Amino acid sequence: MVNCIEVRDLFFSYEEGTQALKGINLDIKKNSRVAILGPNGAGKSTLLLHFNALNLPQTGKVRVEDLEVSKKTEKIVRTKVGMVFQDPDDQIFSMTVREDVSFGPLNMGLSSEEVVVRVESALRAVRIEDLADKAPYHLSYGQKKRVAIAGVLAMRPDIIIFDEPFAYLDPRGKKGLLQILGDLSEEGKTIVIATHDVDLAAEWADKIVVIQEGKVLAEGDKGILIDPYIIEQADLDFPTVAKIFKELPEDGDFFFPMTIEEAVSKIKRIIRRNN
């Protein structure tokens, strides 16, 4: 698959002197589902902000599709990469949900007819058509999260990045958001999330990137989530399902399930073998 984001030798420091990124190298394939994990302060959010040019490279390069991220390209990069922040209140500010979702398309200079089409499509995609005329400040946290996502979808970016998408959501909200992520992936969007949730990463992602102290500690498939060295160094935990099977006696099958589906499949194999 073709890379849609390329990061080469990226360094970044904040004005007060904190060096957040220390030579990041990373490739993200088109249409992939990428989970970036790491402890607080590892540099996850700082890295995400480079993908849609809210942070500009100080040293090194970031490419989005055919564009190198810079002051000259930042506006067009943001049409290609949409970002959903951890706290929806950071990006919702209009009097009604419809007005908020319309903001991005209107600022793209689209016709009023096209704006209406995009807004209705975005509201439908996140299943909040019934909230269109409500004031955002009357909504629940989970509903606000959907409004923030709709605002990004209305811009129709090819790449969507989420900073801690499941933070503060209840189980129902998490289930709904996971379905939205699945729908976006089915549509061919490239999805990148920063998260502490190893269970989400194991369940959803096809590529895992672990960041520690501003550097890429490991990247690969979800198998790295049961590597003791990586988990310890990154101050993470094993996926819940994997922890259960690690406590069971060895059965000659060294495959550790990381999702409920995988666990059920392994249990069935064990039962068949023992009957």
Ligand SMILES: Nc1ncnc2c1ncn2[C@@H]1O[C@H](COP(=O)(O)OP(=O)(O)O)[C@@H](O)[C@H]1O
Given for the second form:
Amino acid sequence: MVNCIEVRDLFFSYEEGTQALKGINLDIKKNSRVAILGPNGAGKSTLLLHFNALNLPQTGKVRVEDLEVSKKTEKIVRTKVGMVFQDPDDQIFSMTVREDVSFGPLNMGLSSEEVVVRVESALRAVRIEDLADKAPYHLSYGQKKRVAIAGVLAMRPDIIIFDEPFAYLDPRGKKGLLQILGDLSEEGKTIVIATHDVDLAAEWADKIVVIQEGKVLAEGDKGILIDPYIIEQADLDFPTVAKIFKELPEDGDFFFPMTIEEAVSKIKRIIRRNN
Amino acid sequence: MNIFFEQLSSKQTSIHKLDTRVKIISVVGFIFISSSLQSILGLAVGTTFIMIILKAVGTPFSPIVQRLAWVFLFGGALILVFPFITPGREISSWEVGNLSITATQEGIDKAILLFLRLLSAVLAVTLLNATTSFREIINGFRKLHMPAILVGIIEFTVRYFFVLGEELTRMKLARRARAYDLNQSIFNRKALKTIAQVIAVLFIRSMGRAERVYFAMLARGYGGESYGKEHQAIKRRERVQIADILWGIGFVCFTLSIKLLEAGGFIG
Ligand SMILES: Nc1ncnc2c1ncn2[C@@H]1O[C@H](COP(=O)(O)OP(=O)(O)O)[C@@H](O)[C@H]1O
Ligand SMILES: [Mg+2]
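To complete the pair, please output the form predicted in complex with the named molecule; the form predicted alone was given just before.
Let us now look at the entire complex, which starts with that chain.
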């Protein structure tokens, strides 16, 4: 499989001196679902902003598809990588939903016919066609989040980045968002999310990168989420399901469930065996 | 600009459909000429003219009046002050202690004149606002070859103005949630201190937010040149049409004719 994002020895300091990234190395494969996991202040957002060329590497390199991220390539990079910010209120500023969603495509210099087509399909993808002419200010938080996502989808990027996508969403909003993420993966998009939600990472991601104090602490599949050393080092918590099964006696079955679905099937197996 | 105007501007009358550049130039022309008018009658005709067009494009008046409350307040203040500070023909006078206050006809005329100038200018901008979306106005400026930096400043000022407003509302709520008494006199020390803090925090928070908003715009490909593509290749139907020009000429000529009538001594 092909890497669509490569990060090599990336360092980044903010102007007032905070060194937010201290030598990050990372590969992200095409069409993967990556969760960047870490506590607050670990440097997740700072890293994500590099993928979109909003932060430019100070030392080290970031490659997106065939492009090295730099001042020269920033505009093209931004059409390849879409970024959904944590707070939709930072992202939405137009007077109507439709106008906001067309902001990106218009900036890309597309024809007005093309813009209309893209806006309609983006609104449909996040199921808010009926809100098209509403003013974003009056929408619920979950709806605003969808508007923000539509605004990015309308640019049709290959890679979509979400910073803390589930923060402040209610259960229904979370479910809806998971569905949208699933649809996007199916379409072949590469999805990267930053989160401190271990359960979500276990449930959704096919690759997990744990970062702590600006460094990659571990990467791999969700198996790393039950490694006590990693979890403790990263100031994270075990997935809820894992916490339960950790307390149960060893039963010779080395399959360790981390998601509800896995737990249910394991419990069923145990019941069947004991009958 | 705000939702109210943005909803109005999504209507479709013949004035909504006019070329934005023509509208901008007409309105600027109107303001230019009307603010040079010297007679109350001339200004009243100009103001009425704008009001008739506003009505014709379906603008409801009472919300407009509410939004323009500050204009009327200002007008009221003028009426209260000018008659007493402008020398001229005395129409009444009061003795307060050993001070005598006199009101003059010239002062009243001057106040009305200034008020009408302001009102007609504000109404003209309202007309532009009510018939053109913010995005079109900004693009109109660009098509008129206004320097990109100037257009950028206008665009951001308007957007940040709302960002600021939202931030203020949020902070007000948060203060109220912690039982801050909004009705207390603002002149005690504690209240003054709170206000000073609010202003400081508002400033810091809006800086942070403004930066995030700007980042989010960049992320969606915003940035001078590529944004400009939208108008670089002006499409056929985007060119100014004869009808647009006729309308613009009509609009400015009407205003000009008031000016000429006034200069010729026919009115005023
Ligand atoms: N705009 C900024 N200016 C200065 N320091 C910042 C800025 N943004 C983040 N930081 C600092 O950089 C570090 C990493 O922050 P961030 O990338 O936001 O972490 P995360 O998203 O993982 O919570 C933190 O110490 C934070 O205080
Ligand atoms: Mg963050």
